[in-house]
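This document starts with one chain, in the form predicted on its own, laid out as structure tokens.
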Amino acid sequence: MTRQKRSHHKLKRAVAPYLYLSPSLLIIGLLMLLPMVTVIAYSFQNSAVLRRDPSFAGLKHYQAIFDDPVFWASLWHTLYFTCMSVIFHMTIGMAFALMLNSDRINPTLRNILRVLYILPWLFTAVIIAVIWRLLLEPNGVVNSILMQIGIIGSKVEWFSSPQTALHAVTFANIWAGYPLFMVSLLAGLQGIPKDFYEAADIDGAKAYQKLIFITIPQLMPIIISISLLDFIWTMQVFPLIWITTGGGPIYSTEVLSTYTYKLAFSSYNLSQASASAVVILLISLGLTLFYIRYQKAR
């Protein structure tokens, strides 16, 4: 009896974790693994969704999305509207923690500062979206403003333009993202030992050697893993260009995003648009995985 009440007790303490885990992994199964199994599935089916009895198609809607320009246009979209995202989200985000973190400034003036670089972080992407195409319409403040300092001669359709859209609605989102860069290197700053900077000032360097050889090197974990995770959420980005060009004009501004949203809701082809959403997943996923074991090689 001994043995079965220990055996009984060491499995009990084997499954207690797992019972408590149970109602996440079950809410987990049902809002993500679910819906991610059916759209793995409906790619691989004729008419999904339409018909009751839909027919296997093997790779046809890979085969008809990797036949389809506009979906290269839409992948050239989003690479650019990420990359640019991250680099800028990253560059500005440090310039204004640097100048957050800094003693020079009063202490006043950078909490004033601090409250009002925190600001695009708080607004949703509808509001982002609006506001953005308030400010950047033909009669808008912008063009007001750069035809009377001269820069522009003439107003400038920014979201209706193919030559513009893109760049504006990436600009757009920019301003909406470096808070987030801002907060985690400020963050980081804060946590670096003054005895390197002390140091440094005792070899002479110079101001850029110790934001070179002290600074840089000391956030580059956090850069590394923000920039990595602002990367994944940036590729999936679907209200703000939605809201502000609809993926237009001819299809300038086309991501991935709207792209399987079309095909789904506008076109109707459920079967294409699935194909494209496991594509985006396969993206999604190979970085996740290699922002997984970049954390476990730290």
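Because the structure is a prediction, the values reported are computed rather than measured. Residue numbers count along the first chain shown, from 1. Between two forms, the rigid core is the largest collection of C-alphas that superpose within 1.5 Å. What changes on going to the form predicted together with the partner chain:
The Cα position of residue 16 differs by 2 Å or more between the two forms after fitting on the rigid core.
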Given for the second form:
Amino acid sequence: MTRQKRSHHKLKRAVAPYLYLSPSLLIIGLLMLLPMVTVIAYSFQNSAVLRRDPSFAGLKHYQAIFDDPVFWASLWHTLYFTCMSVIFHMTIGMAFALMLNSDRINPTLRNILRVLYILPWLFTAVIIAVIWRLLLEPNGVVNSILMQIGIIGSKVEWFSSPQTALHAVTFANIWAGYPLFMVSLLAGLQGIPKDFYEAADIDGAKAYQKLIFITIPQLMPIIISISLLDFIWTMQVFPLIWITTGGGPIYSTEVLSTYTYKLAFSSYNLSQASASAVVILLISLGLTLFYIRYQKAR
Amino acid sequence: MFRIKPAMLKIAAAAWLLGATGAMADTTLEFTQWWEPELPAGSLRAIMDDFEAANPGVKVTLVSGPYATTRDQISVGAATGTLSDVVGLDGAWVNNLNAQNALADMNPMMDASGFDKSQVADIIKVDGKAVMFPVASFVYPVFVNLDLAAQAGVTKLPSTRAEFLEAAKKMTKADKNQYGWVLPLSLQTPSGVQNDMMSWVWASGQSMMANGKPDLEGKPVVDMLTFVKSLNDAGTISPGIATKTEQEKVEEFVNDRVGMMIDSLAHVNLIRKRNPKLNFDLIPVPVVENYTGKRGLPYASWGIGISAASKHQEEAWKLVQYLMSEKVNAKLVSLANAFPGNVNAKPDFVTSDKAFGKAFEIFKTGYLANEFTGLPVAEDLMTQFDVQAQKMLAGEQSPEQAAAAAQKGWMAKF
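Pass me the form predicted together with the partner chain as well; I've looked at the form predicted on its own already.
Below is the entire complex, every chain and molecule, led by the chain shown above.
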């Protein structure tokens, strides 16, 4: 084989993998990278989208959103909403998974509970929002029951009061999201070898000791992975909050997603909306990198 | 043997030239709007077919979608220069679109065609440019549940704000989940500021503007806020104000849970369908004491305008004229249960339906008033006012402070 033929063959071998990958790379580029790069570019332009000849704005729009107290309130609400949701998703999901995995519960009852507990997962965000709006409205079922059993003395405007609105939307999101944890942890529980528990029994370990020293360590990889994913997804929740409160009353449930939406479609300030979207992107990106590093380390 | 004669060649060449230059081609107008899905199926297309028959060589392609989608489509079209030839408009959008030079000035078209301006209910102008005609108007009177009013001993339906407060107090029975009035101030759709709050200002012939600038700290707006606060302090407003939407407002009225609401006339049929037994009447929005002038009637409209980038403005103007003409306008608004953009048009439902007939009388004796039409980022202004009103109703600030805070926010947008 001549030297020229050999180098041609080498080149073909080097290029071939990229040719195989090119359809996927093209799709990723068009559907993910291009929109992302476009939004980043908009955040540095004046009158992005609305003008055919937008001028360069530098960091002006980032400065504007960082100077806006509503942005910081939104960031705080997002963190509260996300952290509380993830913590309770995990706690409730773990409790229900342990219950469904227990031999002490009658198998028929266990099957019924399995169906009931997974129900919130079957509803879309819009349905969940409507359900909770109806339940928590001042004349709704929740107030009626709480008043009858004497927990509250008068009707509480759960979504309409600045004092309760953020807790109410967080509660609705907790209700909607725990089945993901429950199903994942249940699968994990069923994969823990019985020998561990038998050995613990021989050593005279109590139930809580088995939970702390066997169950939780065995489930830890699942807990961390699902928690990180849940954190990323919950941070971006929009329809539930938009339909229940619209970010109100008085910005009390404004989160980064509703803040960005209002900038774009209420104020038509698409440049600032892009800057806000880039901030969300950076936070999500940080969490995603953390998730990827964790997965690699495993 | 077939031979091509020079004459045949000349005819073919002429035909090709005519075709290439467009002289023989039909002009196709694109008409973007959200009206078609809201009208009986096929009815807007039928009107377009009639237009095409009356104007040979002009075809109309309808680009239809829901309101919000159309709004976004028009915003992007204006930015990219791809706006349809004729566009359905909401008054709240025109300022932004005009700032983008996206809408054609219809003044020269009116002058050139000898269009009778006195026949149209309104011409929306921005910077002196005639950019929109309201084709159909959906007015917002007060709906009163007559059974609740009778049970509460309200014998005379309110005509002034003081009478309204008294009637609302009488109709409120909180222990039975029954309230005098309903106020939807959800930030998701802040149109409650326009329809349920500012309507009190306009009804008394007052304004929220002065010399083209916001005047929210002026007496009319502060008085309105004080009045709304007094209704709230008296416990007459159905709870859940801050997250209540227009649909929920209507549902509460339909289910006998509120005695009075300000709402679109377009909902009359919906209300009847949901509760055929509901006994209700329509009255104009009550006014301040001793006011005897004409009443401003809040309205939302289906507006129409022409794209500045359209290559077929002459044909587009023909379509606008056609939709604004007496007979066609009457036909369109009859289908939409709306009031006409042509003052001579009389929709058929006003003679066949008592409620619509009464509303038509209110419409004819008053004037259309919606000061958000033509304002920059109107929805954003409503949101800002909404937040301040919510703070006031939550007891965090006085009406004067709410007005001052809203004024500050609005001025930044002007």
